[in-house]
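Given next, in structure tokens, is a single chain: the form predicted on its own.
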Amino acid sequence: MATQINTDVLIVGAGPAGLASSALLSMYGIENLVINKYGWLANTPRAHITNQGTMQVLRDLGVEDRAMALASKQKLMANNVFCHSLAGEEFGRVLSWGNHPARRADYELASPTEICDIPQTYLEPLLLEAAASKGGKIRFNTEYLSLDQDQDGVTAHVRDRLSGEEFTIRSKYMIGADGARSLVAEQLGLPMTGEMGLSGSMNILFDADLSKYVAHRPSVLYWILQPGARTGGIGAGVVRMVRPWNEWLVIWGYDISQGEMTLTEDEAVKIVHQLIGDDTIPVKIRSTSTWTVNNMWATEFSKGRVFCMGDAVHRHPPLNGLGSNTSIQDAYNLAWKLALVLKGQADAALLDSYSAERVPVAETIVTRANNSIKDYPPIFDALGMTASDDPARVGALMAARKGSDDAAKAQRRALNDAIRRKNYEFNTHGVELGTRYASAAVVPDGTPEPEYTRDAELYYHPTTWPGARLPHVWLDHGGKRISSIDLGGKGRFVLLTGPGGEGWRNAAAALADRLGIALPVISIGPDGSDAHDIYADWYYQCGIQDDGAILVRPDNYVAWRSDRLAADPQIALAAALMQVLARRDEARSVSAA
């Protein structure tokens, strides 16, 4: 008889999305199994920029400190350097990832967490440990083959790659987190828009001590602008720091129309030395690999009981550092919804909000990453690189910008403007944190969406408008300094109120008891409140009256708010909560009880 394994949620793929899903579901008490066809996790440090939104997920999982111990800190990410080679002429820099003095406060005010650089080879084992230590099951060398769905669950057909045995895994729900070549998404027939394989890039992972060329201008990305840089790839050559300052990754484009590029070790060393600009530096090649630039996202993330996330549904170049971050936040959006449905606390219709909320995010980040590629040609134009591929001719055109005539002045202005434009790749704080959801899992309060007073891509605009991320402010709670976001998370809703909001506490207690859910109420205000608003930042940020209330979802997004105490708080809160839980037909009976 063929073997069958049973679980509540089957997760296909052990990348950032799949492992984060397992860790979160396990924290919420949901049985889950991750299968991965390979024998271990990522073997190259592909993703690395780890933004504050993702760090808040790691904070909720209780592994933020562990993550920071593995990370290169924000200050080491400071400079994005544009140069002819590491040893050659430098054309300009952009202070990045919140390191410019004019931007640092934006990042510090936005979150209790810090943006950092965690290579995927370090992040995935951390997520694996978080998942397994909380009860998640992980099975390597197990290849997903196909699936069948019915009204009660999903049957996945898999193969043990060690024994060759084929067997089935029966689950109530399934997550496809199997990457940009997702077999799950393909078999589901998820509709996609965009194109794959627009150009080709190669990665060369190597060891070399480059301290003398980089330690004085710390960065994770050094952009190499020289003849050949425009061929394929992401728009320029890159020397990327993996670990300061002796582990590196070179990215160089190739002509995809000529087929997949393969390199000998000598060829790889030659390319590395070309980008370093110093062939006396000892280089040890670790590995080479290729990948393609894509511009594609799914317009639906699920079908029936199967949900896809991560690169399976948003495929784009690594510019802006949005890949693994968006993948992990896909998991954060879906996991609490699955948990509530599996526990019988929400109707399955809640799961429809996953696509409604995350598809617009996918379109935004895929578009943003590809737009960043389009921002490179003006730099090439200003340096004269589009006028010729002859190194001597290009060198003369680059040198021309140093003159004193009007043409040189115009060239310098064009170059500086083009490099300054790269803030849209390296400082897009609004793209990283500013998502505002619109779905049935968000209850509008009748107020118009707050206007963006600054560029919406570059700047995060905190607000408690329903559908927005809960703003961060520092509070005193039990004698400890905590963030407002620390009041939520852990798979539960939280109701925030202030002085005069006691009626909300009574309403929440009645509803929580009736529905069998956790719904803590936390008052924020002067000393004597549950959380002391010591700087009065919450007072000015909360957007409601002292006796109003804010319902916060388990993913720390605002589900609903009431400007002040309702005439019947239980009816108002019940109506909102039942809509979010897709149990609107029960609202009247619950509130009348």
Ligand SMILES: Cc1cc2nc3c(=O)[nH]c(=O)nc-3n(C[C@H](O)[C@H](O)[C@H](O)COP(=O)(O)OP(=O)(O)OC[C@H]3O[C@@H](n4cnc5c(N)ncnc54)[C@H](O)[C@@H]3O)c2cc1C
Second form
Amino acid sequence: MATQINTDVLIVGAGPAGLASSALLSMYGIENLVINKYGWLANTPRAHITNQGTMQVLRDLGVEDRAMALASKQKLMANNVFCHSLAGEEFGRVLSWGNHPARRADYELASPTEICDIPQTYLEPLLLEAAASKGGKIRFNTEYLSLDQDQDGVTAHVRDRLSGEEFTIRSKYMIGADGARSLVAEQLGLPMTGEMGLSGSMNILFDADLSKYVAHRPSVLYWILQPGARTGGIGAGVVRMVRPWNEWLVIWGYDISQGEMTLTEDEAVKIVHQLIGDDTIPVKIRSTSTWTVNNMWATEFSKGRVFCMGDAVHRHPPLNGLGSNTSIQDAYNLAWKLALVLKGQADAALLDSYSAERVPVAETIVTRANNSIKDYPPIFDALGMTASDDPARVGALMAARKGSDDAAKAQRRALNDAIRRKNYEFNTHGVELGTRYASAAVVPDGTPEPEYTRDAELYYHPTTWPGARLPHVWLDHGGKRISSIDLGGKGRFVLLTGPGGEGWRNAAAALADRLGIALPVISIGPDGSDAHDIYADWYYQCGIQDDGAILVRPDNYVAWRSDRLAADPQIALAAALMQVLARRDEARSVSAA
Ligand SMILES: Cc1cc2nc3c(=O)[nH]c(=O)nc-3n(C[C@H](O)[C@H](O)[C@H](O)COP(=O)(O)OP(=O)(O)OC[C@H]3O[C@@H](n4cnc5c(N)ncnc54)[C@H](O)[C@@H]3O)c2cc1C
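Given the form predicted on its own above, I would also like to look at the protein as it appears in the form predicted together with the named molecule.
The next block holds the full complex; its first chain is the one shown before.
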């Protein structure tokens, strides 16, 4: 008889989405198995910008410190530099990723974590270890082929690529985290919108000591504006720091209409030298690869018992650095829901909220990343680089901006405006953290959505409005500084209240008992509360009265809130929690009571 492996959740793909899913499910005590077609993890450091939303997931997993030890820190990410080549003329810089003094406070106030740069080749092994050490099973050289699903589970047909043996894996649920060419999404027939293959890009990974051109203007991205930089690609050439200042990745476009691109080592060295602007620098090519710019997302992330996430359902260029981040946060959204359903604590209908909550995020990030490409032509235009093919003429047009006449003034203005506009690529804190979910797993409190007082893409607007990320404030807990987000996570709901909110405690205890779930109640307030609101930041941020309550989901999003102590706290809390858990019949009976 052919071998069959059984597990609760089969995860196809060991990229950021699949590994984060395994780590989270394992932390929640859910049996899972990851399969990966290849013998190891990412072989090139594609993703690197690791935003605070992702760092909060790593914090919940208990690996934030390890991640920080592997990362290039926020300060090193300070500048996005626009130049003709590293050795050539510089046109301007944008202080990025919260490094502008006017933005630093926004980032510090938003999260206990720090945005940082972790190459994918470092992050994936960390996630793998987090998964495997918590009990996740990982099987390399195992290729997913196809699936059948019925009302009880999913049978995946897979091939062991070492022996050639084909066998099946039976699971209760399956996750397709198999990347931008997802076979799982294709076979499920997930509806997609947008286009693939808009332009071609190549990655050239190399070793070179570039300190003399970069150490005085630390950055992870140096944007190269020179002839050829607008062919294909992502809007301009890039010299990207992988490790300071010896390991690098060049991103350079190619004309996709000419078919698949192949590159010899000599050609790769030539491109690298052209972007550095100095061919005396010794360069050791590690690898070359190609990829395409896509603008596509799925409008449904699941079918039956199979859920897709990551690049499988949102495909976009790397601008804004949102791909791996969003993939990991897809996992954070789905994992607790699967865990509660598998433990019998929530109805399977809860899983419908995964698509409802994450599809809008996919649309936002795919659109944002593609719009960032559109912000490059105005920089080239302002420099005069698009006005002629003659290098001498282009040189004269570029130099013209240094004059004192009105045309020069207008040119400088256009250039500065175009470069400043790139804040929408390098400082979109609102896109990174500001998602507000609307689904059946969020219970509105009848208040209108809080207005955005600043630009919604650039600025994160913390709020406890149901569906928003739980705001971070620093609190004191038994002499230890903790974040409000540390009160939640670990797969549990928590109920936050304050002075006068004791009535919620009995209600929550009775309800937790009845539903068979953990529901700790944590009071935040003066000394003597469970968490001491030492700076009164919670007082001003919580959005409710002292005796109100905020129900926080395991992914640290607000599920529901009550402004005051309810007349019958148990009924109010039960109605909210049962709606979130999709225990509809019980919710109905509570509201009828
Ligand atoms: C140049 C570049 C720079 C980038 N920079 C950033 C950045 O700064 N920040 C950021 O957040 N993102 C960035 N990204 C995007 C990021 O790399 C992706 O969004 C991320 O890798 C997606 O993760 P994933 O887990 O969904 O898919 P992938 O990482 O593609 O993983 C898919 C997994 O599925 C496996 N697989 C595929 N088919 C099968 C099969 N049939 N059977 C079994 N296994 C299979 C693969 O082996 C792999 O393990 C960048 C991308 C590029 C190209």
